[in-house]
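Consider the single chain below, provided in structure tokens and representing the form predicted on its own.
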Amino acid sequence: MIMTDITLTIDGKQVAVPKGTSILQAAITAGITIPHYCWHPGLKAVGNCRMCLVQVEKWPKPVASCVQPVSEGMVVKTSTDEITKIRKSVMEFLLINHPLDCPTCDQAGECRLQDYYMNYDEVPSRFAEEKVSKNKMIDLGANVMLDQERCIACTRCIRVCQEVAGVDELTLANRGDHTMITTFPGKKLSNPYAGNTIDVCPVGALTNKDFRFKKRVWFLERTPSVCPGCSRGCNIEIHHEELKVYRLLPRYNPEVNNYWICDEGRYGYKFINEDRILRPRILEKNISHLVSSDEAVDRLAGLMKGGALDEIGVVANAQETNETLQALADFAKTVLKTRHLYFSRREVENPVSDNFLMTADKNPNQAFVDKLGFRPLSTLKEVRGLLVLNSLSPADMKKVIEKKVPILGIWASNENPAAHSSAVVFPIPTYAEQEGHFTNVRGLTQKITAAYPPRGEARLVSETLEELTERLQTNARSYTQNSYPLSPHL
């Protein structure tokens, strides 16, 4: 059956959209703004805020554009005098009991109530009576804080729980100006997608407990990226300032995560800021010494040239980008000519997964690791040493200790047991500090973008490998002539 588009006119502009499209969606297609609170493109339309009313030619009264389907030849007007007056009235009702606390509200700077007030109201309140007081700073659970006084009862958060998470955890209680969002008696907000209720809240009623009062949003830069929390590869925005990440928000991608991310991914950014390795170091007599990058490369080259290069094992990591993994594989195969290609990955006890976004594999790039031919480190054969990328899982670390294999060198962004045991440590960027790609569980390759330059002296793995290749193929520098004992106990 062939579906034909519906042609209509909105504010004098002709637009063609598929049958079943709402007037509001048609206006968005035409680049025309219709204000709205309750409508969200990822949720069912309910038409309860009345902010999106428009006039349709020959119709007796205004209609809610978010729930009204288009029809052939329809002529819509979005900003007549009558509609402007209605929007002013709606804004006045919404603001009657709303607290005047914008200077201390975390939503300031991205609040539709502020924006629409400036566009459609911008007059002093006529309400002289005492405002209705409601509870503030309510911990709903799942890092979500509620200020009931700010809520405009748009029900977006309720619908996120129902339609995205598939649970009933929020509801409207009471009536009239005493209506408020709340959890069901004796229960907490606990679903794994609860953070999305904060994202969809158009005002400051729901705020992020993790982000509250940390930074004003207009100071933050936004960089598109991909969540490394699992093999799904949800699209995200990194919000950051001065080499520090403050929060992650979902970025729309209909092929992967639509408008949403899980809370595991949302709050999994803190390693970017904390416990970082920022300078190269060497381990000498079980004591770490900070050195220059050149000295670290020289030291590792000296250790590697103490025997056959093809007896060295290389351990990839499923947390790293395609580019980094490819550089490591090329180095192993063409320079070391080793057959000992292994991988380690982030392992989580009792991993949470579902049939929506979360996968049991908590690594963003296992698909590309497998493509390059790396094998699990559990199959480790006899080698005289290992070169490790990023970290080892507890089980893999135990395996290395049992076999008494020294870690000659490691490229890592954060402190970890393998780094503490390595003869040479090179700092590398996190995913937030480099360009590259991840290949998700469905084989889709997606780009990540550097939010800011690498911190400290962190460098791309490929850069260090190029220098190491040069050292291995020429005479080692004087720094490698010294003898540095390796700890057999890691």
Second form
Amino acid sequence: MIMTDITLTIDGKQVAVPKGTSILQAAITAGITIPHYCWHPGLKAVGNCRMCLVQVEKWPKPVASCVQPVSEGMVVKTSTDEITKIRKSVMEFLLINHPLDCPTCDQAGECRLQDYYMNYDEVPSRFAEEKVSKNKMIDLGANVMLDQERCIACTRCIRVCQEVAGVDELTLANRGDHTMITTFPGKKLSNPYAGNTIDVCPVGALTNKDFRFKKRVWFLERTPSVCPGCSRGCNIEIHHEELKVYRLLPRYNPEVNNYWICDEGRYGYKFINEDRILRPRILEKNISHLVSSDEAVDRLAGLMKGGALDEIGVVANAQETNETLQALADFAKTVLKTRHLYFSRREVENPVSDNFLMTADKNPNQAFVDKLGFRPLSTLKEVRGLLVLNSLSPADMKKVIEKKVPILGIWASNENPAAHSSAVVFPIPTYAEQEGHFTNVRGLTQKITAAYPPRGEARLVSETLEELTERLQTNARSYTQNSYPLSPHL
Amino acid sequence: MTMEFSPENKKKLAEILSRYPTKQAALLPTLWLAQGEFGFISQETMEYVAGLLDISPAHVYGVVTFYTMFHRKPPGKYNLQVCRTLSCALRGSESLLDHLKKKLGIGENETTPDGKFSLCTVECLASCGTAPAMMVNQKYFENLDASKVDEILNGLK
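Having seen the form predicted on its own, can you show the form predicted in complex with its partner chain?
So here's everything in the complex, that chain up top.
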């Protein structure tokens, strides 16, 4: 709104920002970073850390730029000698009782105390007294570990609980150098967004039980992606090294999730590392054999040629990308010319949902599955075999067994019951290892990127479908499906 | 046993609440009322007060622990509160505290086995001009030294 813009000067740069903007935010607009601990763009400003003090011309004292709104013609200086001296004093106070245990601290490498110390140091220490010692290992609950000695009492975690999760679970107890973050005695942190307290903690006070002591953060690469945990499609960063994912962090997107993700999504990455299908295999007389990708494609083509192609059903999955779903739909419609287009999806018992980020549909891409016209597998008609993407929900698996429909081929990233009973199994990448898109519950299509290449011999579904198309259109050897019955124990 | 204010204190609480724009604002006088009735502020009391004022127990805990005047355990008959802030510290409150500890055989935030004395340190008692200072329950004692403290203790029955 141009009408209400206020013009001010920060470090010689003219900036126009809407009325009510804080000096700190105006400075960010101008590309000037003012150091701060307690201010967070997603939380209410409280002005308690004093690190963001700046000078305003003609004003008698420095002001906290995070809580001071801009005014017309204001001339702000963010890095005068006096301000530098003040920030050094703030740092000195913050570090008086700090344990300086950076070598064993998980925050090292992404710690504001470390970062700002490079700019505002005061060497040597003038503190001759004994440091106050506190508890260094408190399990606050919900995977959040607290080291009270490292805390600088900025209250970001308290505000995340209040403002994001909507529950007042944390507080500052005691006073002065005995101040500490705590829950009510005997109570645990238990809100489904508790992990965000760790993200906003500017120091090593709150660390993640799931991540701590596993990896130095500077070894981690960061890949932008979208959470596949539910249909919200929260934007995330995948933090990985080589072929392993170590953690997921929220990625700012004001359209979807702001600065936050839920804990369910945050800790939903384990399947990327564990229980993977990494090589193609075929089931022969109920015994699984590892084969080359070529052999697997040959085998599946042979099985499919044992009868009419349009009597084969395909089962899409709401876990897969738009590109994969589209490739499967095209294959089914143009190559198989089948009308049997179904889908399955991840179903959990008592799915948690709320009015904030979590939806009850624990799939990232139901919207696109619906758009392509796939129908629920519960409506399964007579088919002579199925091609399955990813997996089948327990109910769908039951249905397939009841109907005695063999699974001819499956494209799966992880071991699952459908893969165990499929005649041919193709390993595919998880969402972390491929490019593509998910369409979320509100119809927003968002891009995911590959953190690293597909593991093992995993290949994109579209690649094997192309090869399969070629094989089906030539006179390759034909297998009869009778040799590969559905495993009786499944 | 569920905790509840006496009818008289319920009336007082209603009067307190009428004085403030929000329920949360009435926290300190409500806690004071509770300490008056129940003798100290237990966890149960904090949860009761939180419920009365529609705020979280965590917030109440933060406030209770901030103020040394709220007791989380039943205090002794005589609660000795030694000022630990600057002026008193410069005028010898630390050795005064040591003297009291030795004499009573208890540490900070402890009570003698007979329940007579409890000892704690508090922030500035606003008596810097007559430092070091100590409060015994609601009463001030100033310009203290070890012998004066002994005298005071002897006078407390």
